[in-house]
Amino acid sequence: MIPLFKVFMPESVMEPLQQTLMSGYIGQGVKVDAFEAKLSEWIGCPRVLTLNSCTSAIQLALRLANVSFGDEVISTPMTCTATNEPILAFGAKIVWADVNPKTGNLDPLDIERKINKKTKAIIMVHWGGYPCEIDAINTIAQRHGLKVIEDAAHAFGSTYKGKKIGNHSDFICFSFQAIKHLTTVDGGALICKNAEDHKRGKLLRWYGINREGSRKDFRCEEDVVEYGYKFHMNDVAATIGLEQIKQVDGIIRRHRGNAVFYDEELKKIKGIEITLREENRLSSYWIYTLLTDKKQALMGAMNEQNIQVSSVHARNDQHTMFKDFKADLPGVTEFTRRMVCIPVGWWVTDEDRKKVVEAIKNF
C-alpha cells in the first residue's frame, strides 16, 4: 500500500530525547525555549508559543479574542472537527461560511455576507496547505472589528506573498500531531500578531500563572489574575521537534516535488481536475487534493490498487454536535462531491507517483 499519511521520525533523534528523558525534567524548560527559539527563527516571528496541540492553540485564540457565550464564530465545515468543537467550549455559535469549490477554502465575499453584531471572530483553514485569501479576510475584519485566527494545520511552511504562514492574521495555529509535516508526536504552536496577546496567552497556556515571576517559595504561585489552562509543551515532545525542524525543509520540499509532478500529469487527464493555483501563494502540500466527477469509483480503484486516498475531513456541517448550526453551501457540497486526496509526501517515492499517475489514467 502506498500510504496517505506516513510519521518522519529520524533515528538523530534518540540521542537527546534519551538525555532528556535521563534529566530529571521532563517538564515545560529549556528544551520547550529552545524549541520556540528555533520557529521563531524559521517563522520569522517572535512571538510563538508552543502547546499541547492545535486544538488547544485554536482554543486558546479564541480566548485571546475574547469570545463568550452567545458570541458568533465564522468558520469553515470544511476542516477537522477538531476546529470547530473550541467554538462551542465558550458556549459560542457556529455560523458557516461557504467555500470556493476550486480550492475548498473560506469564500471572503460569503464570510462579509454572514457577519452581524454578535460576530466576535473569524476562522479560516487553508485546505492541504494551500493559503486561503487573507488579505481578503483581514480586511473584511478590520473594517468590522473582528478578529481573524488561521488554523494553519495543514500550512507548516506554505507562503503568502513571499511570508511564511504565520506573518499575517492576528492569531495563527500550528499541529506538530503524528503525520504533519513537522511532529513533536503531539503538540501544536500559537502565534500572536500583538505582544500583549502573546504575553497574556503565555500566562493562560499555564493555569494563568505566571512562571516567570518572582516568588518567596519555588513551588508555590504568586496571585493568579485570571483562569488558564494547561495547554503547555513539555520538553520530551520539544526535544523531539528541535530534531524533526532540522530536517522539514527537505520534507517540504519533497511534498512540493511531488505535487508538482501530479499537476504536469494529471492535467493532461480527460476527468480529472486541479485545484486552483495562484502565482501569490505556495502550498506546503499537506495533502494533494484533486477533483473528480467520478469521486466514489475512483477512489474505489484507486484502494483495489494499493493506493491509499480519501476525502481526509468529513464536512462539519453535517454532524450532529454542530445541528443547531445548518446553512445552505453550495461550495462545499460541490467540493465534497468531487474532491479526492492522494498520496503526496516525502515518502511517496518517483515510482511510487509514477504508479498513483497510471492508477488514475487506467481509470
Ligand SMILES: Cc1ncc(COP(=O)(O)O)c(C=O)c1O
Given for the second form:
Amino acid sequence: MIPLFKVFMPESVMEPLQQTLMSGYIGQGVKVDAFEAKLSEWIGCPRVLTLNSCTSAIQLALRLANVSFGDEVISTPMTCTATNEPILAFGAKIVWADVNPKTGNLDPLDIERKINKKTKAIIMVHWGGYPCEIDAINTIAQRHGLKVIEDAAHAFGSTYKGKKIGNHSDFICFSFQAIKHLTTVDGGALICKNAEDHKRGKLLRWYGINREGSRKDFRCEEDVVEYGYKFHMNDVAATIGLEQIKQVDGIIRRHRGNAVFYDEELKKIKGIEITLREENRLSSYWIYTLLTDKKQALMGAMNEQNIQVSSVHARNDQHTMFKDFKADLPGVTEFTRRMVCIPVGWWVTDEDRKKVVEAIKNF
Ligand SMILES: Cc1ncc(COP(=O)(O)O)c(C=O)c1O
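Given the form predicted on its own, corresponding form predicted in complex with the ligand:
Entire complex below, previous chain first.
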C-alpha cells in the first residue's frame, strides 16, 4: 500500500530524547525556548508561542481576538473539525462562507457578504497547504475592524508573496501532530502579529501565570489577572521538534517535487483537473488534491491498486454539532463532489509516483 500519510521520525532524535527524558526536567523549559527560537528563525517571525496542539492555538487565537458569547466568526467547512469546534467553546456562532471549487479555499467575496455587526473574526484554512487569498481577506477584515486567524495546519513552509506562511495575518496556527511535515508527536504553535497579543498569549498558554515573573516562594505564583489554559509545549516534544526542524526543508522539497511531477503528468489525462496554481504562492503540499467528475469510481480503482486515497476532511457544516449554522454553499458542494487526495509526501518514491499516475491513466 502506498499510504496517504506517514510519520517522519529521524533516528537522530533518540540520543537527545534520552538526555531530556533523564535530565530531571521534562516540562516547559530550555528545550521549548530553543525550539521556539528555531521556529522563529525558520519562519522569519519573532512572535512564536509553542503549544500542545494546533487546536489549542486556534482556541488561544480566538480568545486573544476577544471572541465571546453571541459573537459571529466566519469560517470554512472545508477543514478538520479542530478549526471550528473551538468557536463553539466560546458560545459564538459560526457563519460559513463558501469556497472556491478550484482550490477548496475561502472565497473573499462571500466572506464580505457574510459580515455584519456581530462578526468578530475570520478563520481561513489553507487547504492542503495552498495559501488562501490572504491579502484580500485581510483587506476586508481591516475595512470592518475584524481579526484574521490563519489555520495553517496544512501549510507549514508554504509561501505567499515571497514570505513563509506565519507572516501575514493577526494570528497563524500551526500543527506538529503526528503526520504533519514536522511532528513533535503532538504540538502546535501560535504566531501573533502584534506584540501585545504575543505577551498576553504567553500568559494564557499557562494558566495566566507569568513564568518569567517573580514568585511568592519556590512554587507559589504572584497574582493571576485573567484565567488561562494548560496549552504549553513540554521539553520532550520540543526535543523532537529540534531534531525535526533540521530536516524539514528536505521533507518539504520532496513533497513539492512529487507535486510538480503530478502536475505535469495529470494535466495530460482527460477527465482529471489539477487545482488552481497562482504564481504568487507556493504550497508545501501536505496533501495533493486533484479534481474529477468520477470521484467515487477513481477512489475505488486506486484503492484496488493498493494506493491509499481519501477526501481527508468531511465538510464540517453537515455535522450534527454544527446543525444550527446552515448556509447554501455551492462551492463547497462542487469541491467535495470532485476532490480526491493522493499520496504526495516524502515517502512517495519516484517509482511510487509513477505507479500512482499509471493507475489514474488506466482508470
Ligand atoms: C486544518 C486543521 N486544523 C487543525 C488541526 C488540528 O491540529 P492538532 O491535531 O495539532 O490540534 C488539523 C489536524 O490535522 C487540521 O488538519
